[in-house]
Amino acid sequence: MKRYFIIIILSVAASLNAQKFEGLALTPPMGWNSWNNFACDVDENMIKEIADAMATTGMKDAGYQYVVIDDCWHGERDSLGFIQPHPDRFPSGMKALADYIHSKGLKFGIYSDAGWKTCGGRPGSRGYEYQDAMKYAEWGVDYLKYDWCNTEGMNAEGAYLTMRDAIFKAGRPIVFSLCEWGNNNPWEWAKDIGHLWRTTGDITNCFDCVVDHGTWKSWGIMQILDMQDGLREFAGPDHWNDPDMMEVGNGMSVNEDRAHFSMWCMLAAPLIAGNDLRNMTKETIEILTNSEAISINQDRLGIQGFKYSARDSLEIWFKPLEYGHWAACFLNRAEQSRVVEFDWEENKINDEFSKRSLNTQSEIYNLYNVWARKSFGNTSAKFKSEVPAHDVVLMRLTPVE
């Protein structure tokens, strides 16, 4: 009996000593994931080409780091239970692929699932968490997306704690992305477990729609945006709300892509591209690499933006930034253009969460249009502009010295 008590005590002690690797995501992670465009059609040659494109199209220079293979890379487990990559799709092995991605100055990400099987029916990590974490560390993995399919009867917090502890025990710092779709309110318990957590089900490349798959739904950009209401207080450096990977470049209009990217920047959301980086239009590259928009997303305060007002399908959002700067975004959800008029002096913006105020009665701010890439006056005059359908006007406000 004493022996069992000792084992239990040692097990509890080991759990208490485990933790997530801190400081890996002090700003929202930026990278690329295979799922939105390729689903299960992944192989090592394509992933190498994506890494090449990230390094040469301006994506890397803009801050994108992670090349993440989503579901369906898996082969079978070996006789000892260690997971292997699919021998036909990844004949060189994951270590060689990770080395290639690292040689480009990028980081390597991979996918697994807390259940018996992944969403694509491949081997999940349930019961093999420590072995899988050891293998990821051996391969040189830098980022793990951990899904929630086939988890009937499991406790979400416990399942993600187990993989967190396994990653820590394996000894390699890995960004841990929890993908349990917000079903169990991860924002309430995941801060000390992972670096980001999904707040919704899967996104789809539609600005404003719901796609019903029968047993589950995928959501348009505006639907997912609405689901973020009330969650900003849970996000910050090293622990981010994740409204899912982006659909920029996957078939929406340029206006819609620009609005989508702008709102993810305002949300301080992870910027994980989901398009084919090898075949991007000039407009897609310009959206994904806009340095001023990205600087709003990557602001070191790590404060998620908030909706200030909404009227006639026109929303006004604000986001506090460091050095007393602010971001303002005018979002037009309508199918027709809207004219926005905003009197800065009559609208004092008080953000109780961040304890920051935008008071243009006591201080004047210069206005910079992020997408037009030009300055246009300051807050001493009323702001008036036409916002095209399904588009935005995104601005940085800088105090006049």
Second form
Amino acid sequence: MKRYFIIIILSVAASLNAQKFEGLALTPPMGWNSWNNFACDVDENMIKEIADAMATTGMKDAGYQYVVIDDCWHGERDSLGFIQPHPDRFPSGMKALADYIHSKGLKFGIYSDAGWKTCGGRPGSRGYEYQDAMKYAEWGVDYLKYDWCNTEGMNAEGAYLTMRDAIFKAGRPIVFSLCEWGNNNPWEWAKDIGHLWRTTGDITNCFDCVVDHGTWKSWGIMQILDMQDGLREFAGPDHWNDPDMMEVGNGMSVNEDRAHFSMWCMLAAPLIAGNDLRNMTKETIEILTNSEAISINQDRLGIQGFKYSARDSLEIWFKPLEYGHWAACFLNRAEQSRVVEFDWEENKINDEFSKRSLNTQSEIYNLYNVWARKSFGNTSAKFKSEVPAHDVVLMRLTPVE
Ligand code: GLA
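If the structure you just shared is the form predicted on its own, then what does the corresponding form predicted in complex with alpha-D-galactopyranose look like?
Entire complex below, previous chain first.
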């Protein structure tokens, strides 16, 4: 009896002390993840080549830092229950791989699942949370994506809390990325548990479509975008809505990739590339490394943008930025190009959530076109521009001194 009492006291004390590692994602995390392009076909050589490419293509200089191996890196648990990487795919072990990635000035991420098996049928962390977190810390892991397959009957908040506490106890600061697809409204409870949480099911490399896999669906860029409605007030520095990893460079048109990237910037979404960094076209590199677009995403206020209007497949989005700046994005969802007109003086843009207003009646803002990389007038004149099909005009507004 006395022994049980002591154990209860100790475990309550342990969980009271545990917390999320604060301050690891004050701006949306930027990196790369293997899943969208490689699925289960992961091995140490490919991951090292991706790290090399991240360092040499300008991705690292643009701010990308996490190299995350998604599902299927796992081998068996050893006789004591510790997880091991797949011996043929990762023969040098995870510590050596982490060291390699760190030697490039980058950070290392890994994947597990709250259930007994991952979505790809590999060993999950259920019942092994503390042992797995210990291993990750020992290997030098900096980022953990934690999935939600095979969790029947489990409580999501409790499961993610357990892993958060395990990470904290293991002692190595690790960005904790919740991947339960928004099923249990993580935005309502995950702020103190993780640094980002998926808001939807899986993305697919299609601008505007739904792919039905029978028991589940994957979603196009526009479908995912629509599912973000109503969530912006839950996001901010160190706790982000995650509309899933990007499909830029995975087969959509350049216009569509540009629109996708721009919207992820407007949403203050984590920028996790999902393409093969070893083989990128010039256009893909230009999109993923556009420093002006990235600065909108990485703005330190961390305010998620909002849809101001939507008419005839044309959406106008705004995002308040530091120093009284704003980002504006004109998104053409139609399959035809169109001419957009916007009278700044007639539109008063008031953001109740951030308590900011874009006061174009009393102030003039200079306009900078992020993709054309040039200034184009100011808000004292009507804005008029052609927006190609499935494309955007993305701009930064700066108050005239
Ligand atoms: C789920 C996740 C994906 C990916 C796969 C791996 O579907 O949502 O992002 O991690 O599992 O199996």
